[in-house]
Every structure is written in structure tokens, then in C-alpha cells.
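The form predicted on its own is given below as one chain in C-alpha cells.
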Amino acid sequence: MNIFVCIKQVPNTTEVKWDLEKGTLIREGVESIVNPFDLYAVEEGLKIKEKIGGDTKVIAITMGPPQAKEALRDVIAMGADEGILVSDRAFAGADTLATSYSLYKAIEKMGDIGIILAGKQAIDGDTGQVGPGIASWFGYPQITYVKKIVEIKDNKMVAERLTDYGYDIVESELPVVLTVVKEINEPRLPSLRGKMKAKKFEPTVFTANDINADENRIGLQGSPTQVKKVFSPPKKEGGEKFEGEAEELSEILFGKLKELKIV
């Protein structure tokens, strides 16, 4: 059984730079990262293929320019067993929907799937649609914001989902979708011997073609929304202070309500 890692290499956002003219991030010379999300993923996959044993294997996969086989070389070290790139510059552009669609098609190829995970979300674009997008493709079961696998056995999983009020118990066949939380594990560190192995590691690459994808639902042409600026926030302005006695306060806070028409 294959367990597949989705991971995705982002700029470090501490240092992030804009070009305010453009209202686009500054890549050049910013330092990249495994999205740290991803990191937790790939800790439960390991910790998965320890549980079960036999011929299970750890594959993480990104998408991304050439560079992104660092991001790959970087979970490597943990211990997953093969990397996938998928790039091409057919896929340049991509949206949360195509890109999604070159991940499945990319796994699929792969095949024997057992589970796919993925991180929550990536702090670049703060989505969350990746994977449940790759649930889709396939028509698998999915569970976001897993807190904990309790129970993988007979070809059925039973999770625990991290929700607003606590969490909920879901048990779902497999193959599986799952989307985590940072409160799943603690990330381990590269091993020495894990070092060793990614600094001669070379990723699987797949492009288009390879994977057999439609040209209709990759890149900019298999995307639907596009953004056409990026832009900080701007600050928030001081807000007004009113003192004294309730019921004179109310009267000017009513006033106020008034004033905006939401009341």
C-alpha cells in the first residue's frame, strides 16, 4: 500500500517581500520551505507505515518549478521512501482546482493508494482546497483537520476531526483523503543516514504528458479564478472612545448604529 504525502515548497513568510506595483509576492532571493503544515503530514505517514509495516511505502509528491525537488529532499531526511515532482510549465499559473487535478492524476499513476495526506492548508495562499480537491478528483471519502488516527484496521480508518466544539469520531474506508492539524504530532528530525539519502536523491519527474493530463484542466487554462492583485491589508485607524453612564452610552451607541444604517 502506497501512503502519499502532498507537500508544497512556499516562501518563508518571514521574510516575504511585495511588489507593490505589481501586487505580487517578491520570490527572488527569499528563502523557500516546506509548507510547515505539510511537515505534520508527512510524520503521520511515517508513523502509519511504522504501524502497519509490511511493503508500505511513504511517497511524497509536489507540484512546482525544478527547485521544488529541495522541498522533496527535505522529507526525504524524515524517511518517506520516494518523492514525485510533478512539473512541467504546462501547469504554470495553476489554480487550487488545477492543481489539485495534477496531483491526482500524478497519484494515480502511481497507484496501489491507500491514504493521501496533506496539510490543513499552505500559509501562502491559506486555501484549505487542495486536498479535499484531489478527494473529488478521485471520489474518495474525506476527513479535514484530523487531530489523531485512532485506528487503521480491515481496510477501514477511524479519525478524530478537530471542529470548533471539540472534535468528531469519523471512520471511513479506504482509500482516504486526510487533511491535518498541527496538533497530530510533533515533526521529527532528519536522521544522519536520512541526510545522507536526500543529499543524493534525485525526484521522479512527471510532466503533462506523463501523467496523460488534459490540457483543458491544467495551468491557467484549467483555471477558473486567477488573482490580479495581492495587497497587505492597510492599518487599522484609531477608533472612538465614548465615556459615562450606561444608559448615556447607549443612546450614543444607538446613535452611531444609526449613522452606519445597521440599525
Partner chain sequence: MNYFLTEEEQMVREIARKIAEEKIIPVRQKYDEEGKFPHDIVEVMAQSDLFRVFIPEEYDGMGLSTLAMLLAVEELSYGCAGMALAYAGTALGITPVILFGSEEQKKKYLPKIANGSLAAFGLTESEAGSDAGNIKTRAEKDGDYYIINGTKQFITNGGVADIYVIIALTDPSRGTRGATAFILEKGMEGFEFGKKEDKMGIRASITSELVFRDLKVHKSQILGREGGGFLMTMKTFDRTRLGVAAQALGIAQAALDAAVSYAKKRHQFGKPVASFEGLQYIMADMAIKVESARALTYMAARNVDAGEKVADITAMAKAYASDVAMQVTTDAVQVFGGYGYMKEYPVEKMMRDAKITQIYEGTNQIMRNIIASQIIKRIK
Contents of the next structure:
Amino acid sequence: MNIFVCIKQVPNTTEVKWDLEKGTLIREGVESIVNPFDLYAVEEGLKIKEKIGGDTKVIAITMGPPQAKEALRDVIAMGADEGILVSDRAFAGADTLATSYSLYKAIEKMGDIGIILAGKQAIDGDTGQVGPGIASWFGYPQITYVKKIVEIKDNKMVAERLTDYGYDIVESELPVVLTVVKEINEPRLPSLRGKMKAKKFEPTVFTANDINADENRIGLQGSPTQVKKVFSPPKKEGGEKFEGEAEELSEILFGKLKELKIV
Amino acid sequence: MNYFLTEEEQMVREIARKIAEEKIIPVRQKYDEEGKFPHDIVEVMAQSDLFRVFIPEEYDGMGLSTLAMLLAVEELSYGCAGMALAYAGTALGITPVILFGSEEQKKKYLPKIANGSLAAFGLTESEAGSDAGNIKTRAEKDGDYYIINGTKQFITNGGVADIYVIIALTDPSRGTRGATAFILEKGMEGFEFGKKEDKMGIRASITSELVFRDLKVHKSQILGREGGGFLMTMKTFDRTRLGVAAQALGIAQAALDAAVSYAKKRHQFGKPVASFEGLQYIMADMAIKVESARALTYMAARNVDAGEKVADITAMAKAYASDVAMQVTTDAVQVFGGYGYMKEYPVEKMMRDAKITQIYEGTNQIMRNIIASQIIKRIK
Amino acid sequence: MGLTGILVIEEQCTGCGVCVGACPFDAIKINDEGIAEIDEEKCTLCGACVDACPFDAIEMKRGESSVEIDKDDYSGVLTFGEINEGELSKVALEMLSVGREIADKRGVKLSSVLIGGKELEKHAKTMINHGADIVYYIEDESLFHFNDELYAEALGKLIEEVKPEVFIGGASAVGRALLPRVAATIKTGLTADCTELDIDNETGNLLQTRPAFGGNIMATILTPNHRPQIATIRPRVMPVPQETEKNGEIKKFDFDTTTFKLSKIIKEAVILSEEEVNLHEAEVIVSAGRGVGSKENLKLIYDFAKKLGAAVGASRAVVDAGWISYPHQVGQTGTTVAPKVYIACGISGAIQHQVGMRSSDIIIAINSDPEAPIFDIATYGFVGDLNKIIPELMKKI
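Could you present the same protein in the form predicted together with the partner chain, rather than the form predicted on its own shown above?
Following is the full complex, with the preceding chain placed first.
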């Protein structure tokens, strides 16, 4: 059985700044990282493999330009068995629908699908759409915001998913698509031996042709959404700052809370 | 400064740094406060293959350079010197087996360490600190066995380690030449752990007594030859004291980084305090000390691997780096001012942690004895 | 390159370099001839340069959409009336205010859809009273719990029949699982987690504005050639409309549920207590950081939050220390929140935390370190010990 983990290479958003005068992104020195949520997905994939054993393989898959192979190297260093890079000029400009289609076609080509894992969302786009998108293309059940896998047995699994009111205990048949939250585990760090393996690693590259993609479903052409405008949000500035004794400060704070009508 | 590290050494450093940043720093204050042993962090170190660094390839290790091991200790200590000690203490404990163990002993014990079991070294006793020749633990021969009685004190990793190398007297009449090294395993009958120390610093490490009560061990557990215990100990320390130097370096670098970044954001008199010359000089001196300690330590490590005579240069590195750590952490607290004295900020812990590096694995006074005896011998 | 791609119109390019800075992927440089050159290996066709170029010298060509949709077939605004375990959610009502605005602008009807197991007619009336003209409800025992696949199938069928031009729902846990599935099923565009919606009356295009890159930039997104245009809206951004007694159509939407393929079941829905309250919907959040000092001191934060009727948030440090559970975590790897008032107690305000809360209307920070970065974004900053200030304050409330 194959466990697929969808990962994305993203700019470290905590370093992305906006140049207000020029109205542009300052990308200097911003490093590329594996989307942090995807690391939880990789860890869970490795954990499942360790648990069920056999000939289970953890296959990381990403769509992106050639340099996205660095993201695959990072997860190979953690212990993933294989890495697939879905990369072709024809995929450029894909929105979440086209991305989920392309990943779906690539995973389908690999076959022997048991579980497809992804992080709950990527920190650059924050959309969280690709997981459910892939599930929809396959017609597989999906469990989003998974915080715990309770058991996997007889082609079925039980998981707990976060909800706005608590959590649900969900049972699903395999194959299934899961998106995971941070609570599910603590991703392992790369090992020394993993890092050495990663250094020599070259991913399998799939082009649009390799996965028999419908050209109307990929890239810019297969993307219903278009970015019309990108702009910087209004800047949040520090306001008033008070120093003094606790008694005095609590008085001022009380006043502010009254003004805001929350007391 | 570029130390022209090998690719493997760079990888070790990267991994240990990541462990420090992501796993150790977020929890170090908690462990320090509670004085708890970080089993979870040790597991991360093992899973990342750090214990394989100093174990030869034939025994599940990776057989990397001494410097690679020191880089791991330095980076882990950058996060928390106490947690790093679980690692460095294991390197110390297993080094005699690597250097002097029989093939059988190596096959039995080294793969365990490579896969994350801890080791400890037991020499010190209540009456035998710097005066290590004064140990009282006895191992009496009884056919193919030895019966060990006595108590070891201040033993790093005592209780959490699975494998122990301890020194006991097999022939008290011969003094230090009557001392023998034994390999012990946790769980042996008559091998117990006594008092767990409550320490000033490195509180995330465990320091406890090893108590031997009619502990019966087979002669195959003797490391090297009978009566060779002290020589082995000295040869071990000649190398492993660099681990203390690396630990001191990590603490010192962390204090320097914390001080500079704090000085840049702390404003007094309307400007960052880093803009005041008085503080700039303190910080510059800190940097000079840290870098020179590093250069000395790394070069000493290269000499160890090259098979040079290293007793004095490793002693210099240990004494110098640990003195630097004490000075630099004290200065860092000064740069932080009142905040530096508070537990909410990390530098007071670094200052407490630094102190031990001047004391253990030979006090810095003992280091100076070693250095002095060497230079007096050498310089005509 | 085919029909799709990006092109620099050399005659118009002045080599000013604005595009170089605008490209988030480092794919543009000014070549030796002083003209912008795009590295196709790196370019993702995001279009940021097209927008940034002051001389209209960059053009993005899109292939003809092969998807033939007669946009005129679609009209009206449909909102998703989220029901959680039988309870109508607040975000369901919030959708009605923004839905109403768009519907009025277009001069079309506002309808809503409810999916659930029972008593939907009651909720339908509530929706009408909050502004919906028509409420469709899909009721079946199998739909009591939120089951992604069944809900998506039901919604897909309804959309096929009703053909709305706009379909919106809350960006809640349910909305963010369900709507992407629906969008992929009917193969249209979806814009997630919008904070602003408007409609271009001429084209009927929904202007969907959302934050990206951790709130560092905002993007306005269109779905020009597909219908319906689907968006999820961040909870608490839109107001709940006034409730007034009003008439509207309530229609049961029937279809064959026997075709449902039950490959997944919800065995149990665990509802946690008020203390574990939903951060998304809270008006006020009291959030605890390292400066709280210990797990024991966290009780002060709980008590304070209780007094204010606020939800309890936390920084990553506090969650990692095991003082509080993960659902409370605000920030990059936790939850993104935007309450009316965010009270940061003992939180230094690392950038990873800031990206999760800086869209809050008012930020109040209490921290003993006057240099803490949280003060850079706090509306009101208090330099002092929270363990002294908050007890004093609670005496007054």
C-alpha cells in the first residue's frame, strides 16, 4: 500500500514583508521551506508506515518548479521512501482546482493508493482547498483537520477531526484523503543518515504528458480563479503605551474596556 | 570564521542546531525549573543519529570525526547545556570502551549506544575529587568473578544510563596501579542508584550516586587489563575534556547572541543600548573570547584525530573555553541589566550552567597542573 | 509555450525594475538591453508583475476557456446555512448580511440552504427573519452530523437545480471542508477565507478579497468564466443582520438519498464545554503567553476570560509547554483569529503569533518587557506584571 503525502514548498511567510513605498513584496533573504503543516502529514505517514509495516511506502509528492525538489529532499531526510515532482511549464499558474487535478492524476498514475495525506492548509495561500479537491477528483471520502488517528484496520480507519465545537470521531473506508492539524503529532527532525540519502536524492519528475493530464484542466487554463489585484493591508501601528504601578495600569485598562463596552 | 568543516561535520552541526532551536529552546526553562531529565529530547537526538557520530561504522555508528561530535555538543549546549550533557556524558562513558574494549565488548555495547542508549563514567567519590587516586571502591577477586563494594558520587547520567564504566581498586596496595575499569549494566544485582543531586545549573541533567553492594561481575567485564584503570582514565579524559570545552562554547555563544540581540532592541535614553560604547566594548570582548576559544577547541579536536599528543592542548581548550563561558555569561547578564537577573530571561540560566564547566572533568586548576607539567617538561 | 503564458512587450518596457521587486518568486531580471526578462523556470504565472508594471508592458495571455458556461443561466445569491449538531451557527446568519448586499446590488433574490437531520423548518424561519428570501432545506437522518461527501452531493444537486451565480458560506471548520469539495465536484472556482466581498454589476464578477502570506498581503480574486462563484467568508467579519418578522419561501429540497454511498460515518460528535469555546466566533479573546509564568497561573486567565465572556487563546510556547491544549493556539501553526478585542497577556508577540491575530480590531497587550514586539501592533499597551494587573482589574469589574 502506498501512503501519499502532498507537500508544498512555500516562502517562509514570517519573513515576507511588504514595501509600503514601492507597493511590492520584499522577498530578499526569504527562504523556501516545506509548508509547516505538511510536515505533520509526513510524520503521520511515517508513523502509519511504522505501525502497519509490510511493503507500505511513504511517497511525498509536490507540484512546482524544478527547485521544489529541495522540499522533497527535506522530507526524504525525515524518512520518506520516494519523492515525486509534478513539474511542467504547462502547470504554471494553477489555482487550487487545477493543482488538485494535477496531483490527483499523478497519484493515480502511481497507484496502490491507501491514504493520501496533506497539511490542513499552506501558510502562503491559507486556502486548505487542495486536500478536499483531490478527494473530490478521486471520489474518495475526506477527513479534514484530523487531530488523531485512532486505528487503521481491515481497510478501514477511525480518526478524530477537529470541529468548531469540539471534535468528531469518524470512521472511513480506505482509500481516504486526510488533512491534518498540528495537534496530531510532533514531526521528527531529519536524521543524519536521512540527510545523507537526501543529498544524493533525485525525484521522479512527472510532466503533464506523463500523467495524461487534460490540458483544459491544468495550469492557468484549468484555473477558474484569477488574481485581479494584490495590495498591502492597512498597516497596524502601535498605539498608546502605558507604564506605571499595577493599580494605576489596571485603572486605565478598566477604562479602556468600558469604552469598548466589554465590561 | 570559516573552520572548513567537512560536509558530514556541517550536517551534524545543522541537525544539532535544529534540535536546539526547535526542540530544546522552547522547553529548556521548564526542564531547568523542574530539574527533570529530558527523555523526549534524548529520543530526538537518537532518532537524528547523533549518537552514531562517535561510534565506529562497524558497530552501527557512522565513525565521524571528534570535531563532528564536538559540534553536536556545542549546538545542543547552545540550546541547553544540561540537556547536552546527556549526550556528552554518554560520549565520555563509552569512549573507554571504544578505545580499550575487546572486540566482544565493542560488539555487545557500541551498537546499543549508536541506537540511543546512554552511558556514564564513574570515577569520582566523596573523598576522591581532584585527588582521584584516593578512591575507595573495592573489587575483590572471587574465582572468575569480582565482588564490588563502594559508592561513586556526582555521576552524570547515573540512573538513566544503561552502560557504566567504573573504576575500582583491585589491588589497593599498588595505589593507582591497582585500579581497574569495569563495564557495568543497569539492573545488575547489587548495583543501585543513591542520592540524586539538586544542582545550581545544568539542572536538566541527572547527577547521582552509584551504589555497589556485593555487586558480582564476571571478569569478562574488565575493560583493558587489570590495574590499567587509571591510565585508561587519563587517556580518556585527554580526549573527552574537549566535550566540556564544546559545551562551554555553546553556552558562551548563546549568551553572546542573546546579549547582542537584546542590546539592539532595548532602548534607554531614547536609543538602543547597543549604540553605547560602554556596552559595545563589553560585547566586542565577549566575541573575541568566544571565537578564540572556538579556534583552540576545534584545532585541538583535529589534533586528537591526527593522533598527536594532546594532553596539554585539550587541557588548554577546556580551561580556556570554560573560563570564557563564565566570563561571557556574566557579561551577558550585565548587558541585560535588571532583566538579566530574572528567570524570565535566558541568560541567568546560562550563567548558572557555565560554572560547572570550570569544575568537572578536572577542575581548571587541575587543567593548569597538566599544562604546567607539560610545558615545564618541554621547554628547555 | 502554447496559448497560455506571460509576455513582456519590449516596446513598452522601460526597464524600471518595478516588476523585479513585485515578483514573489524571484523570476524577473532586467537584462543587458534594459528590458525585463522572465525566467520561465521560476515563473508561476501569478500575475503580480502584470499588476505592478506602471507601463502595461507585461501581458498575461490565457488560453480560451474550453469550459462552455452560459453565465446567463445563473442568477441569484445562495448562502450556506451551517448547522452544527442541530444548532444553527452564527456564521450562517452572518452570510445573510453580505449575501443581502450582493443580491440587492444585482437585483436578485437571496436564498439559503440548510442541511441537517431534523427541525430544519424552524431554522429556515430564523433565516427568513434574518433576510433570506428563499430557504431550501435538505433533511434526512443521515445528514444530522456533518458528513462531507453526503453534504457535497446534496449541495451539488441543489446548485444544479437552483443555478445561483454566487454561493457563499462561512470559512468555519465545516465550510472549509465542504465548499472546496463542492467546488471541485462542479468544477468551478472557490476563494477561501475572504474578508471582503463585492460584486461588479457589469460583469457579475464577485470581487473576493482575502489575506495571504500570513496577512502580509491582500489579494482580490475573480472567477470570471465559471458559475457559480464560490467563496468562504471568515467568521465574525460580517455582521449578523437584524432579526425582523418577515415572510419568505421555505422549500424542502427532495432528492433520492438511497444513492448515498456511505463510505464514511460520524460515530460520535464530542461537544466540548464553554471554556473550550470556538476562537473563530469569539468577540473577545484573552490570550495567554509565557509571561503567565506557570500552568497554575493560567487559572487567572480563565477567570478573567470568564468575567469578560471571552474565549481563551494561547501562544505556541504555552501550548508546547503543555499548559493548555492545541485548539487554543493562535498563530501560524494554530488558528488565525480576528476578534473585536484581543487581549494578549504575557505574549511577547513573535511574528508567528502576530500573523494569527493582527487582523483583530483592537489589540490590548500586557507584558512586563517594554521591548516586547507585541507593543508594536498593540492599540493599547500596558507595561507591567499581568499577575498583578489582572487581579486588580478583576476587583473593579
